[in-house]
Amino acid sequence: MWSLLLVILILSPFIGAVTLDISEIFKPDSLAYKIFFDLRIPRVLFAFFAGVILALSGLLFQTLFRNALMTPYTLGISSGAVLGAGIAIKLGLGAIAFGIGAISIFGFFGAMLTVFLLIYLSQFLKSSQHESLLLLGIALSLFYTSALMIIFYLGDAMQNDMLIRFTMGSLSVIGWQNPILLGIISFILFLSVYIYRFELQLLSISESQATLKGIDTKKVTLLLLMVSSLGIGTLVSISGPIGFVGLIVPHIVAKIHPTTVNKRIIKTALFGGFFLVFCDTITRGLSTQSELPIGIITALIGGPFFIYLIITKAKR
């Protein structure tokens, strides 16, 4: 499976809706040239970037707070991105600072605040209620889809049209600056969850048998939300949602090893990487006048998992 998938990454470049050239690929002076290494590549670069993200989120908050349907697309810090967003398209803002367009910086924010607003909702649950905030998650997702509608029925039609396309999620973009600022956060992400991994081990077991082995849980969990937050956040203020796969992989991923949490990281950073870059090789390949949203093809894959996993978590 895992050659078949670094197949994919090295292909997925030459799929598009103009065929290249081989040939001319590599003269600086044809379209071919631009399309692949200003295009194609910065896109699958972005597409791996924002599948480890994804992926290592969806294994930190399954983690932590110890329940299978724990992700950020599930506990609304996605929808509170896209709703941060939405003012920002209402209000017809642009660049605020730094050339950084204020889309991004809202969507940042927004992603930001619902984490902080998830904390400080916590402290009123006892530590065994999880379920009751994955319910806190899925309220507040509702409450920014009915402000996002607002924003639709107060909208004119050029900003509704920009929200509905941001809403949908896309991998598309120009140049390199968007893929390098993912591939620091990812780093930093991937470094931040592989220092913690045994702490991470034993917080999969109990937060008592952590504490009991000395380690400071708050402090741990803080820090890794806020780290993994920050990813989320910054990856929906660019690309606007892609649901399900923080979901989807890390189980997957469990299937296929099942092994302890620290000895999964890479492969669940890998595997999401991989994930992501074929959803988007789909969206490429297909032959439809405009291309397909990515955060489509996720939610078809992922909204039955979800299912899925409720109904054998219910068996149990």
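What we label the rigid core is the largest C-alpha set whose atoms superpose within 1.5 Å from one form to the other. Numbering follows the first chain given and starts at 1. The shown structure was predicted, so the numbers you read here are calculated from the model rather than taken from an experiment. Compared with the form predicted together with the partner chain:
Relative to the superposed core, Leu300 shifts its CA atom by 2 Å or more between the two forms.
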Second form
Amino acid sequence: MWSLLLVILILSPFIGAVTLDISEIFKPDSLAYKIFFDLRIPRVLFAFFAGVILALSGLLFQTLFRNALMTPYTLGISSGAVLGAGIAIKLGLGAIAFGIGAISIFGFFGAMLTVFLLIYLSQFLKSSQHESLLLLGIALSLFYTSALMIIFYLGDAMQNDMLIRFTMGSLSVIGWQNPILLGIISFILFLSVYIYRFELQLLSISESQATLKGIDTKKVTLLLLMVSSLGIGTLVSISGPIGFVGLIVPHIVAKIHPTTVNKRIIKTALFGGFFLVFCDTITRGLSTQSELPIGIITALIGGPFFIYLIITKAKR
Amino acid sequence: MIELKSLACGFNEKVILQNINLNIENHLSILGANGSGKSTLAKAICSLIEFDGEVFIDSVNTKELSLIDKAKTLSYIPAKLEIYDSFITVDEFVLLGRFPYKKSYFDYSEKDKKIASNTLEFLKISHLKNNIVSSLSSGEQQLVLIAQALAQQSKIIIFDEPTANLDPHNSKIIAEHIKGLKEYHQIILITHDLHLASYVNNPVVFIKDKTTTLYENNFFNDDNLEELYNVKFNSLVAQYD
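Starting from the form predicted on its own shown above, please give the structure in the form predicted together with the partner chain.
After this comes the whole thing, all chains and molecules, with the earlier chain placed first.
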């Protein structure tokens, strides 16, 4: 299975709306060269790192809150980013600094503000009430969505078109800046999760078990949440929200490798990366004039597979 | 030696324990009615909950102890294992008791693994080592929790209603282990199970009306029990011998 995924990763850059002639690719002044090295390869890498961030964040949220439904998506962090981006689009803001667009910056702050809001609100909950935290996240999501609807209502046709494109999520990138940025962030996230893997193993038993074995659970939880939110905030601000990957990839890997969380970190990261590259390859393969949004494919493939997993797990 | 100085705790403005002053020199059983604050007292000793006043272990205030040092000093065994992870096996779970001692960044040491497997042998549950913890019976889970606490090698072990979910046969097995462990550890036993308490035969603290009364002996006589629990007793005797 892993080798199959690796083959997809290698083949992926060759698939797309324009069929590339392999002999042309390595001629530096050809169009094929430009498409391959400035569009396809960066895009595959971007998709891979995006998958790593989504999958690891899902694993992290599920473990830290000991709840199978916790992801940055279900907690409203992605919606926060979308609303931030929506505000930037409505205000008609362009690039602000260092070539980074206002949409990205607003999206990033939308995500981070949501995290702080959740952390602030969670102080009013008992430490065991993680269901309430999930409800808070869902409530925030609904609130953001309604706020976004108002922006739609007030927006003109062009703004609304941009906004719709953004909310559908897209992995198309031009050049190497975004893939490199995301690569660095996904590496930081991976390293943080890996360093705390034994703490996570204890946290996945229960909070009191972790405390009784000498872990400062509040500190570890906050630190890992911040790193993962940084990753999600950056990703969503560039690509728009990509649902389902963070929710299902950790569960799929757990199903294939039923071991404790510390032994699933590397596999979850890799599988997340491969899975998103796979889904993105399909969107490019199917595309004719305009591209299918990536979120549609992740949900179309992931949804039925996930239902299958839940049903077979329930039988056991 | 555990000292409690004007300890008080409560939840949501409801006072559960008030002005508790207690010197626990060695083994102790804590008894009391439902909701009287037995578990609260144990959790305050472990700093699992917030409390007013002070807890000293060997003259050190627990608020000044690091979490790791606390873990090396005392372990706490809950009545029922709460567990989210549905894959962890018994030997992996018991090895978690070695977390406070883990030095290498990469893995638990061979010595840690040896200690963990020794505790399984000691409790005669080596045959369970590859089983998934969350699918064990309550009796087996209680034994696995004890194994983890033993791997933790803490001086003090706090049992919080160890037989609450167990049938008489499993209760007897646990009771024998607790009694046996008195030789190596300071045992604090919180329980409703009068058979267990009289068999383990520690001095007893009875919690009533938010305060404690210490009974060095003479707790387990019918008149005393009747007065405390408001139920007629007829020669409660230890059934496990």
